[in-house]
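Next comes just one chain, in structure tokens: the form predicted on its own.
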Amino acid sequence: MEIKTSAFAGTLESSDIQIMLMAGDNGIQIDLESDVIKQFGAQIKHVITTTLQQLNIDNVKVRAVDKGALDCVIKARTIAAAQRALETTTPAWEVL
């Protein structure tokens, strides 16, 4: 699927993550900012990448600002941002 517009989901509050998606042309590129990047950076990127792949999004630039979000929050924010970027109204239930 192709990104139609830039979109974001999430906040910069504690235990949350803000995900911004923009159109890309070179696979899934993730720019991650996090206080715990050394401990959990690979896992955060894995959750974002896996979720986007399940949504059939192959070319996207991702800007993620993590404030200690759990995996379920990262996945939910990624799905919300993707649906906004794809301009879809029907939830992707199979990804949940």
The other form holds:
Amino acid sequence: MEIKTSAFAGTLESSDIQIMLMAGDNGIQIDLESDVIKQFGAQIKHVITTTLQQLNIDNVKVRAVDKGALDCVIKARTIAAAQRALETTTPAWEVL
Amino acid sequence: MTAQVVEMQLNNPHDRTQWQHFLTSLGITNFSAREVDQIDTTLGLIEDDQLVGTGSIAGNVLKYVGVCNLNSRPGARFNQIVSALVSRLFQAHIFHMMVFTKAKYSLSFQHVGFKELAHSDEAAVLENGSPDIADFVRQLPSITNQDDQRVSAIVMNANPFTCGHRYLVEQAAAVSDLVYVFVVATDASLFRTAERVKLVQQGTADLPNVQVVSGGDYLVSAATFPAYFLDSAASAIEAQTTLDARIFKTQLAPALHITTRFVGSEPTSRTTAIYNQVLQRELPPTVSVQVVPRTEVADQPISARTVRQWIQSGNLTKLNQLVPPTTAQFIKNNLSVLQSRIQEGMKINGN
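Write the structure block of the form predicted together with its partner chain for the protein whose form predicted on its own appears above.
Next comes the full complex, this chain leading.
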């Protein structure tokens, strides 16, 4: 599935992550900015990718600016951004 | 305690005084009406009843961003105010944003997801979101083996398209395999952007190797080069055109294999004359700059400004000497609309 509109969720405050989703046509492309990219870059990208796949989104450009978010926060922000991009309002319980 | 984001009303004297006083304390002192009037939204960061940060939005451009880091973790307030601004833009369905800032703040913006397009010793221009400059390049038309071909570029406002513009395009087309004509995208001229693009397309339709495209946010746009549209100090023009030239040199020219930029010589407009000088200083050797002397009619250089003055006066008898038939036809068909735009305050003596 591809997304309809660009959307974002999250903030740039400490312990949060800002996820921006934009239309893409070449799989899930993640551009990550993080102070802990060496230690946790792969893990952050993994959480974003799995969450998007569970929502059946397979073509999207992701801009993520991480400020030290835990996995649960990354997942929550990804879901919120994805639902805004897909213009759905019902919670995706199976992903949560 | 965390700071609260509030909306500030700059037309409210209390908010305005507080805002201006705060920014002045941070060394931001340009509060000229033409800068401040463009602001759509201003946010403030309040902690213990004190203003500790602010930022504004004008179109898709962030402006007047400043924070005080006293009694706070460095960066926290900056991140909070930029978050709030980005969030506002997204809510307004503006997904591509730019910021024009002092070079020393470029890294702070890069830390919150902005990408630097170009910088000079004093200033930097950054963007965030989509479509970005890579998307802009991708949607442009291209030819096969473009990297081996002679590719040229011209940037014009074409307000409106004249025989002088036509001559410049012909000169470029004669020695190139592909000519990109980038038409200024900012809608701040007598002729609307769509009209200017259409007249350039019609006026060059017989030249098969010419592609007329929009300059987007990257070539002489209100974001990167506001002085083009507003009468400004020479130092401001110099600073902005340097960034404009560097975006062209480091981002667009390599991606599109552009090796020559054609410009018309500029005997009358001060802004454009400075721009031409800066291009000649910045672009070589990566991109060579060809200055084509202006075409003259009766010893006068052809100028779109003259055409606009004739539109104002309604005296179109010599119009065909200055503009191609397509432009002349458009002006005759839309004379009253154009004149009413001038009466409503559209300036015709700038660019």
